[in-house]
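We begin with a single chain expressed as structure tokens, specifically the form predicted on its own.
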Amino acid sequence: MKSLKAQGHLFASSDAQMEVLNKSDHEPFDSKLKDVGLYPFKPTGIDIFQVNLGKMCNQTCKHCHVDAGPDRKEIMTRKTMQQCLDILAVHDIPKVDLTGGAPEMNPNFRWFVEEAAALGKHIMDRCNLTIITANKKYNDLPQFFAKHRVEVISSLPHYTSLRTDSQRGDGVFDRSVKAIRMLNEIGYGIEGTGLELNLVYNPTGAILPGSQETLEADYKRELKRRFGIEFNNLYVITNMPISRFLDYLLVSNNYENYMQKLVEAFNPNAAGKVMCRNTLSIGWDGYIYDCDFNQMLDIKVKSTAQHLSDFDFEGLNSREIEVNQHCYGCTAGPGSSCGGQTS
């Protein structure tokens, strides 16, 4: 499957996606925030520096909000990565969250991890698992991760091959299990080692996810019983109505129904804990966003510091967070963030 961009698809344009989102008759998200006393929406601090190292990926998943794939050539340069490191060196931002695409496909990935680790940062890597087995040059990633105490966060839509492969591609489940075994062998996901392996669940259809606690128990029991593999935590994430998932919703005539579910499930407690309040999202080209989803919709931060070259910690820490209709996805039910459910 080609990316939307390679297909010349309408939704390769963020403007086209925004047009669909803003046609809705549902209450504007900022009005909903006003109703519950959360507007203007402001940060609670900057604890996480999330960096998109590029849109290149060895997979082309049906739900991908990044529209990543092998045909995407956008990649963060070493110069831009150095700008990130220069900022991290002088500001107390404890966590660095690396994402993509497959962040490991950036040729400077290992150098960046080493430099960030040397600054004493806690590093998280959004690894799709199959990259570990995709090529011999990636086979030693588990050892590299362990050396630098990298927290590995990996998507596994289900503990069965059918539901995982239907979302992420044929053979992905088996390769993912193999990669988890490689990680388990050196201590990842094993209690007491300090090497964290956290899996991510998101629904395969136009439904809201169930309880994180229940799903985690199911995953741990079934993955251990069926394959003898282990992990630390399961993060449950709601599918955002953007990019490829937005296309799926429209093609399957599920868009209005799905948006209605999100709006009706709005949770003020979850809204107060969404990731944009303690995270900055950095694009592959150095532009700054409130979150990964705003990044993919090209909604830059509401600040004069919209690029790393103009970075202003205090200004960004006091900015007003940009919101739109897709934000209902993060505030529905128990909430949704890169770290799972929020309430």
The other form holds:
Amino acid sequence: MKSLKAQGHLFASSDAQMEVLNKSDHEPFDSKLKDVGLYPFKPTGIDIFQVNLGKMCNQTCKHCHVDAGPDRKEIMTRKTMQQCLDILAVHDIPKVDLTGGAPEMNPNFRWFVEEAAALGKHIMDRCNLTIITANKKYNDLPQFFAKHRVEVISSLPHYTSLRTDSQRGDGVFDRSVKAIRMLNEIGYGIEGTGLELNLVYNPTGAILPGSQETLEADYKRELKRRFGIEFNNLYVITNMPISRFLDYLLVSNNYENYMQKLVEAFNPNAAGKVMCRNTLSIGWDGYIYDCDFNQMLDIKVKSTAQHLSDFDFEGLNSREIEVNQHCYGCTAGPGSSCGGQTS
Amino acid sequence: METYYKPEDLKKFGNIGEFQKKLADKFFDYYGEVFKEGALTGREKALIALGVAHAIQCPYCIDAYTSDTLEKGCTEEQLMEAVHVAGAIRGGASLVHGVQMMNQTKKIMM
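Please could you give me the other form, the form predicted together with its partner chain, since above is the form predicted on its own?
Following is the full complex, with the preceding chain placed first.
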């Protein structure tokens, strides 16, 4: 499967996506925030520096909001990574969240992790699992992660191959199980080792996710029973109606029902705890966004500091967060963030 | 094309109160209470609802409880087993009347 960009698809353009999102007559998201006293939407701090190391990936998942894949060449340069490190060195931002694409495919990935770890930061790597088995040069990633106490966060949309492969590609489930075994062997996901392996569930269709607690119990029981593998926590994430998932919703004639569900499930408590309130999202080219989804829709922060070159901690910490209709995805039901359900 | 069942009508279910509010309110309160977690989990109740939806052949209920069971984390296999439960009960309900047929046959035949 090619990326939308390689296909020359309309939704390779963020403008085309925004047009669809704003065409429906659902209540504007900012007006919903006004109703519950959360507008203008402001940060509660900057605790997480989420860095997109590039859009290149060894997989082409059907729902990917990044439109990542092997044909994407956008990669963060070492110079931009150094800018990130310079900022992290002087500001009290405790967590660095690495994402992509497959962040490990960035040639400077290991250097960046070593440098960030030397600064005493807690590092999270959004690892797609299959990269570990994709090539010999990645086989020692579990040992590398362990050395730097990296928290590994990995998508596994279901504990059956049917559901996982239907979203992430043929054979992905089996290769993911193999990678989890490699991680388990050195202590990842095993209680008491301090090496965190957290899995991510997101629905494989036009439905909202169920209870995180119930799904986590299912995953733990079934993955242990079927494959003898373990993990720490399950993060349940709602699919955002953007990029490839937006295309899927429209092609399968599920868009209106899905948006209606998201809007009807708006939860003010979840809205107060969404990730954009304590996160900055950095694009591969150094531009700054409120979250990964705004990044993919090219909605930059409302600040004079829109690029790492102009970084201004105080200005960014008092900015107004940009919102639009896709934000209903993070505020539906128990809420959704990169760390799972929020309320 | 005109059809008796329109998928978009499911969203209008709540509107039945327009013609008789008191009874609709009582029904929806009761409905909400029934599906709360109790001695049975929400997932168990949703699977029962899916089976019943097939037994009574309600297309609205089938759509609603297919989504609901999937959202609650059920697998395709579990959904189909619930449908088979409905099929077994419906089929069994026909077949058990075979005893009546046999009784009658034996009564009227030499």
